[in-house]
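First, one chain by itself in structure tokens, the form predicted on its own.
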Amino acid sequence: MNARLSRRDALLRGAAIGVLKVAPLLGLGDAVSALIAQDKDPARKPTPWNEIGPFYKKLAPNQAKLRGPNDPGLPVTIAGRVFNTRGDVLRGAKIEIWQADHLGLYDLDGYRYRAALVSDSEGKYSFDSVMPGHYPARVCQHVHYVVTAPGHRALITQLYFATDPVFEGDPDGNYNRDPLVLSRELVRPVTLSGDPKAVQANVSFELVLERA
């Protein structure tokens, strides 16, 4: 018979010939189910930390539309999901974000380009904004994040953009031109869509929290 063994059958056969060993307190069926589940939803690396910066403000509104209809700058939609390091979806995580406008200026009096979002039942979040400009005291364009969820350590990080002119088309080699960019993982690809008169940028940024 040439049919390929299922994942479960292969693991059970491995146990029978001694390739897979199970601790006495863990049943074979439970062990095999756990291994299969891990394959389907593998563990994830925690999102690297990045400093909070000077312009954090509490009580930002829960709004996913940061960009106004007449706001100048390149429209960008940033979206992702929130997990923990075991691969579990984190529903109801609080995602606080803030950024500069397209000129690199922060709103210090109000809540322009600031939001406090909540991940949905699938751990998803998204918001519409503009590509932030270069803040005078920083090298790279960036968006700040503070992410919290019960039973997990708070995540403070920043999102950077692979299209930033600072990287000169080579974020792998040039990401550390900004001394605050401590990890290449925080520099994310940018996809452009739309027609030449209405270009839209799209960025995916997954967030992974460590358990407390």
The other form holds:
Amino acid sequence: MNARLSRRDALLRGAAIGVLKVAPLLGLGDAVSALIAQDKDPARKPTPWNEIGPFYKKLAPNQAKLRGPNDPGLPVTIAGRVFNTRGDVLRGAKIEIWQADHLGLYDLDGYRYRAALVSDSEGKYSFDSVMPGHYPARVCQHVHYVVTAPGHRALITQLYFATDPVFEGDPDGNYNRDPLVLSRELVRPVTLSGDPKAVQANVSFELVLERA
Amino acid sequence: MKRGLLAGLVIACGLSAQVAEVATIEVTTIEVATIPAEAGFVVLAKTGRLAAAVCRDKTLHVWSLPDGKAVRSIDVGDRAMDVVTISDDGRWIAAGDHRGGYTVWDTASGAVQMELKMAFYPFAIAFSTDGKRIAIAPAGEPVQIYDLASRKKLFELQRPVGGTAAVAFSRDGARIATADADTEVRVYDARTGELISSNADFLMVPLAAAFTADGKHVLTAGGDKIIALVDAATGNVKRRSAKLVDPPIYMETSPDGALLAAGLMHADNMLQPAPLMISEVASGRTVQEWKPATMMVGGTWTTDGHLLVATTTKGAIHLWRVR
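Form predicted on its own done; form predicted together with its partner chain now:
Zooming out: every chain and molecule, the one shown earlier first.
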């Protein structure tokens, strides 16, 4: 049989046999229309590109603990999920990150503050590090990312911190004080947790890849 | 803003027995940038007779050498230039700005030969030795090869993840080498754009590349701090240097092909001066090392066999004959 069900027909049949659950106050037709609309529109904007910089190093270890127990600097946990522009969760995406230490120095000889992570079944990734210092030739504190997933264009970007003193509390107005920060979206809020003697910074950074 | 330039010639300033300052271009009222992001770079023609720089007065200045006289000023408006380069014969100057605007000027007349708009600012720009083609590496994008006379794009090279940090033509114009952000070094046929070879031995990004005089090998180095001699036909590494103190970001072979000049980048602080190494191509042996007092902002081997290096101090560009 060559007849093909339309998307709408398939959803209606799914609802009829109980596979598709519909909210009680939502009519079946409305629910199906909403699902179709959701599927058609790009669910997420791609994460803006930002240049790779000179210090990328391949073959970084798969380690989520970049911060040693006695490392100086403000502890920071950076976490997020990896999606594509359709909103699909990307599990198994490779997330390579590297950053300077709390003084703004990169490790070129080893893999200190470098990692290659893999997103989990929910597209999640996370790593513990320290807030990077200001590299002397750059204006802003930053973390580099290269994210790759089969069937998608590689994402090269950088994460910036809204608490960076360079922004003077106004990342909206001052994000472009660093000429390499091409998008305000890459400047993420920082929340602090823990007691005053052991403050911990937390940053969420969602990564959205374009399909190849 | 006053643009007066006072030029002077200072011979043998006594930094060392082998290093002589051949010209000082004093910019009395223009603070020449000392930060690369603020256009702190100088380009030198291989003829040894022209130098050019985009200064903080938003002007591309061209000076004759060794007298340091201003020969041309080109207003670049509010364009923040990321890369400026000059053809070997000094006929063309190309620049790319931070908004993705690219211009090639005729140095003699100041006329615009070619203008392009691309998605991103440049990582690298290089002319072919004969000055007929130009390779542009926009940030994160494939290298694009243009014919200057027709202003037409001939082809694009491959798209490495992250783009291309450095690009170089062989002297005969037959090959193009790229030092790519995905850590590979690639060699292409310069007539067709087809990939000839690649090398993936580096762990970090190669930041500089130069062909040997015969075009058979590529000398390349970067974050690994090792200069590799790569067979252009196969991509195999023929020789690795001992580890250097810092990554090279500028590499160029002498006119006779015997020497390699490698300008290093102070990795912990790019704004600090770093050594310039001169080594024998045949053996890899270092024959000269010079650490300038301020950051090196340009350099070239001249056709008569001298190595000119530019440094800046506040208000002045200093040109040093290092060899």
